[in-house]
Structure formats: structure tokens, C-alpha cells
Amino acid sequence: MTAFFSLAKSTIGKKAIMAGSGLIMVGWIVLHMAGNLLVFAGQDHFNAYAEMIQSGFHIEPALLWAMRITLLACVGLHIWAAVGLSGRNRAARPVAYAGGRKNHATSYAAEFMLGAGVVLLLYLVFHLLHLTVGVFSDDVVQHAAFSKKDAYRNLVVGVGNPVVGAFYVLANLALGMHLHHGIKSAFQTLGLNDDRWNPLKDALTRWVPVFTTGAALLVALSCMFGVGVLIEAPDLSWTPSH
């Protein structure tokens, strides 16, 4: 156990934790975005999907909490490792370059990743409060009462707010760029940067950001402009049809 904590405190340990937690979150993001595309299948299908998740995939409600705790732990570890590595990078170069020389490209990428990470953390907090908890229900953000029984209505009405929708668009563009650099870095950190793994790394680096960002933008813009989405049953007592 002591050896594990010693490794976790090291630079390579923090990088490994950052890579591993990041890849777990990438998997969840891909599945989450794929599920969100069901909004185009209509209110019944999207709400049935949401109800399946809430029920623990129709297996065990505790599975939902296990998933939430795992993801929360990954977010916490990812942030902890990122802050630790950023601090070490600054400590290793406490004095700016003479003559104002700029950092290398890798330093720019690291600084961008940290900034994008802050934006994404704020987006995650807002997203959970907005569409999971319903903190902004029946106000200038949501414009309608929040209902745990109608995830479709919450999404379409909530993201349909132009200001909220624009924030979702910008945040998901940042997410796409964060994923592009992060996936590549994770492969390098885990020692998977050779001819055997490069095709997979290149494919994931290219297509995961394209899919996740594309899906998020499609949903957000559709809700904002009312294209491809329709609130078929505004009654908040909605129950899944069978």
C-alpha cells in the first residue's frame, strides 16, 4: 500500500492516474452522447432510455450509484493529478524565459488542457444541476417546471434556452479539443505509443472527439432551433408507454 501511494505521488504515477481516469471517462462520454441521440427518436423512446438508466439498467438501482461514484472518483482523481502535474511543471521552471521566449508547443498544449479542464468542470457542475437535479427549474434558465419523469422535456426546453444552448455548444467544442489531446497523451503515458497501437490511437484521437462533439452540437442546436425535436406531451405526469 505504501508503494502504491509513493507511486501515486510521483510524476509518472500522476500521469498514469490521469490517463486511466481519463480513458474511463471517455468511455462514459461516448455512451452518454450516443444515448442523447435518442432525443431524435421522440419523447417516449428518450424517456424510456432515461428510465432504464435511473432503474440501474433494469437490473439493480444500486448500479446507477456505483456508476456515479466511479465517475465522481475518476473526475476527482483526474483533477488531483492535473493540478499536481501543473504545479510540478511550474516549480520546475519558476523563472520565465529570458527575453520573453515562449514555451514549447507541449507547454502550450498543457496550458490549454488545464484551461479547458476548468471550463469542463464548470460545465459538468452546471449540467448536473441543470438536467439531473433541476436546480434551475421554473426560472429564466429552464422556463418550465423540472420533472424527473420527463427527461425529454427537461432537455428540449432547458437547452432550448439560447444562452444555455450557446454555453453547451462552447463547452462541447472545448470537450472535443480536450479529448483530442487527452486520448493521445493517455496512450503515450500508458506506453501504447508504437506501431501496434498507433492505428487504434490515431482512430480514437480523430473519431471520438468528432462523434462526441458532433452529437452534442447536433442535440444542442436542434433544441435551440426546434429542429428534429418536439414536445409531444407537455403533461408532467408522463409515464412510459408500453
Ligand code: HEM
Contents of the next structure:
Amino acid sequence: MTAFFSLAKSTIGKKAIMAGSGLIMVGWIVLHMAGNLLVFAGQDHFNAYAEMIQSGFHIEPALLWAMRITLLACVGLHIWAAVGLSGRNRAARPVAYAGGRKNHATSYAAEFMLGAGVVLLLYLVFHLLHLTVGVFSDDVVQHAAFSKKDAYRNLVVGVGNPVVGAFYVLANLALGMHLHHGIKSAFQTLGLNDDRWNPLKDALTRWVPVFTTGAALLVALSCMFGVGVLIEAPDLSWTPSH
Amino acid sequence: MKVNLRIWRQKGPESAGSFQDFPNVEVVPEMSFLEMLDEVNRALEAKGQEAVTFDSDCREGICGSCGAVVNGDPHGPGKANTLCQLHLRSFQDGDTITIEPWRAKAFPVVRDLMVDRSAFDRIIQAGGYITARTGSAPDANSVPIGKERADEAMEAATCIGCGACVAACPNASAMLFTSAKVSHLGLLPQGQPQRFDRVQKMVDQMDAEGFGGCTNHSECEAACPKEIGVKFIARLNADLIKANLGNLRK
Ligand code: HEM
Ligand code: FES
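Mind sharing the form predicted in complex with protoporphyrin IX containing FE? What's above is the form predicted on its own.
After this comes the whole thing, all chains and molecules, with the earlier chain placed first.
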């Protein structure tokens, strides 16, 4: 704990906290997206998977909450560091170059980190309300009442709404950009930049965003256009009557 | 050949500055950039006007005194260059050349193109030295150091402290400078005793001076006249994290 607090005092330490929390979220998001691909296995498989998570992986219901609290802590620390460091960085050049400054090395992803982060925060809040809590139990966003027991239907119908689906697509493009620079950046921040680590860094920087954004877009577009996903047997016990 | 100059003029740290235009300045391609500024100043002084203030010393690219942002690039166009080693042959007849000082909160403008870089000195003073008495220079190779390690320490040691890394960074960060100064000691046996104390003190000073943090754009590496790489920033990060997590500071 003392090490954590002494680390948190310097810019480099804050950045390390941002990298650590970011990488935990990356690990989680890869698993989450792999799980979401089960939507193509059909309603029964997907709902069984959702139930497995809700039951705390069939081990202990408290595990679900342990995971949620860990992720929430990561989000909190990540945003706290992001806000603090971004503010400092802006303050470090109070007078801009009157004639402009040219870039030679950076990327769009690197320049868009804070912007993508803000999109991700909005997305995170909406996504949780939409598919975890289910507050949009109306015909506008969900097209049908939300049901805790039918995660498949919530997803397919909920993301099938064109406006909601479009938001999922955009947010996950932002996620891909954020992770492309974020993973590369995290290795550098944690001091892992040498011949031993760089092959892994390069592979993850390229393939993690391709996988997460690719999977998310595949699921979202399938729901929007009704391709590959289908509500096979509308079980009336899952669907509250109108 | 003729060029049009737009040079930043500012009376002091607190005053507002602006560009002054010098149209159709007669130059020759063999001239160095600073020789051109000398000519501009000669003309200004002949008219009884205030000369353009800028820093320079060696004019051979080794002291780190010179520097200005030329058309958006610290030390002007091209790689691995200092302003004093930039020549007019890098420009075309009729070009407009915009010249302004390094822009960073930690580098206040003293006058015109001259900025106060003593923040760098204070980072060095905070820990960029070795306190052991070493006497006179030891015999060569009396402390055996592997070739790769010696080369890497040498690469870090080529930093001339010009400040182009800060000028090029979107966050006006001094991480490349600080990492070079931490690494050229931290890579060698003589630098080990105070290694983790040094990194903490120098980073604390860097933060206190108001430099921004690193967001890994690598613009510093692209601008550095000595082509010092961002791998040293990773080394600095690793040492600072180790110093804290391992509680290795004295
Ligand atoms: C919730 C809102 C979020 C905000 C406001 C945010 C903001 C930021 C910012 C400003 C940076 C530093 C950018 C830079 O270095 O230029 C960053 C880095 C990073 N972010 Fe996020 N982010 C968010 C969500 C996420 C999520 C959900 C993940 C992972 C799934 C993530 C993973 C990362 C990683 C790995 C880094 C690299 C850390 C480093 O620079 O060393 N972020 N984030
Ligand atoms: S004047 Fe010495 S490096 Fe340019």
C-alpha cells in the first residue's frame, strides 16, 4: 500500500497505474468478447453461458461481485490517472506554437486517446444500463421488456435497434483505437521495451484490437441485420406478455 | 536566393510576443541558419533597431545551446540536426521560414528566441551525478564493461540537453532528457550505488518543474539531434517503478 501511494505521487507512477488497470481491463475485454461470440451458437448456449457468469462461474456467486468490484476499481483508477495526467499535460504548454508544430512519429490512435476514453466511458455506462441492469425496458430501445433470464434476447433485440447498434459499432471502433495505442503504451510505461518483450508487444498491439473490435462489430452488425442470430423458440415464460 | 522570414519577437517573459516579418532576405545556400540570423541582426543594428536574441555557442552541434522551432520542427527540417548545423540549402528560393522559441511552461521565454532552460540544470542537480570520490581518471578498462552496455550508456550520454525533445512533445514532456541522464549513469557500475535514489529525485524534480508526462507519441525521438531513442524512457519507467515497489530507495 505504501508503495502504491508513493508510486501514485509521480507522473510516471500514475501512468504505471493507468497501464496496470488498462491491461487488466484488456484481459477482461478479450474474454468478454470471446464469450459474446457464443451468440452465434444460439439462444440456449448463449443463455447457459450468461447463467454461468451470473452464478459466479458455477463456483461461488460472490465471484461475480469480486470480478465486478475489481473491474470497477480498474475503471476508477484508470480515469483518475487519465484526468490528472491529461490536465497536467495540457498545462505544460500554456502558450501554443503560433506557427504550429509538425508531427513525424505519432498516430491518430495516440492523438485520440482521451477522446476515445471519453467515448468508452459513455459507452460503458450505457452498456451496463442497457444489458446488465436493463433500465430501457421499453419499446424504444429494447423493443421488448428486458428479461434477466434471456440474455440472448436482450442482446439480439436490444442491439438490433439501429440507433443503439450504430452506437455499439462506433464505440467499439473507438475501443480498437484506444487499445491499439494503449497496449503499446502500457508496455513502454511498464518498462518493457527490449528485444525480449517487443515481439509480444507488437503481436498484442496488432491482434487484440482486431479481435475485440472485430468480434464486437460482427455481433452488433449481425443483430442489426438479423444475420446469423435468431430468436428460435420464443419461450413465453421469458417474454413478459404485452 | 531570397527567403521571407517570420521571426518571433518578445521583449520578456511576461510580455506578449508576435511575429516580425523580414521579407526578401538575401541569403546563399552555403550559409548556416545562425549566420543568416547574424546577418538579419547586422541589418537591424545598422538601422538602430533591437537585434533578435537567440542562444548559440559552439555552432558545431555539440553544446546544445542553440535551438528554435523552424516551420513547426525543432531545429528545423531534417533528422539528427541542430539549428547551428542547419543550412540554407535545406530551403528553396522564395520560401517563407517561420521561427519561434521552444514552447513549454518549464522553459519561459527570456527574449525573442531565447528560453530559460535552467529547469534541465535543476533536474541534473537533483541527482544526475555520482557522489563517490573517484580521484583522477582511472586506467582504461580497469572496470570491465561489456561492449553492448558501454555502447548503450554512450548513446544516452550523447544528450546535449538542447531541449528539442520538450519542444517536439505534444505534452512538453522532459522524459527523453531525464531518461538519458538517468540511463547514462544507471547503465554503468559507477552509477549503481545511487541508482534508485537518483531516479526518484530526478523524476520528482522533473514533475516539480511543470513538464508534462509521456503519452508515447515518440515525437521527441524524431526531433532529437542525437537520435536518442524512447527505449531509454522505458528504462526510466522501469527504474522508477522498481524503486517504489521494491522500496529500493535509500
Ligand atoms: C472508461 C473510460 C476510459 C478513459 C477516460 C480512458 C482514458 C485513457 C487515457 C487518457 C489514456 C492515456 C493515453 C495516452 O497515453 O496517450 C489511457 C491509456 C490506456 N487505456 Fe484507457 N481509458 C478508458 C477506458 C479504457 C478501457 C475500457 C481499457 C481496456 C479495455 C483501457 C485501456 C487502456 C490502456 C491499456 C492504456 C495504456 C496505459 C499507458 O498509457 O501506459 N482504457 N486511457
Ligand atoms: S550552438 Fe552548440 S549545438 Fe548549436
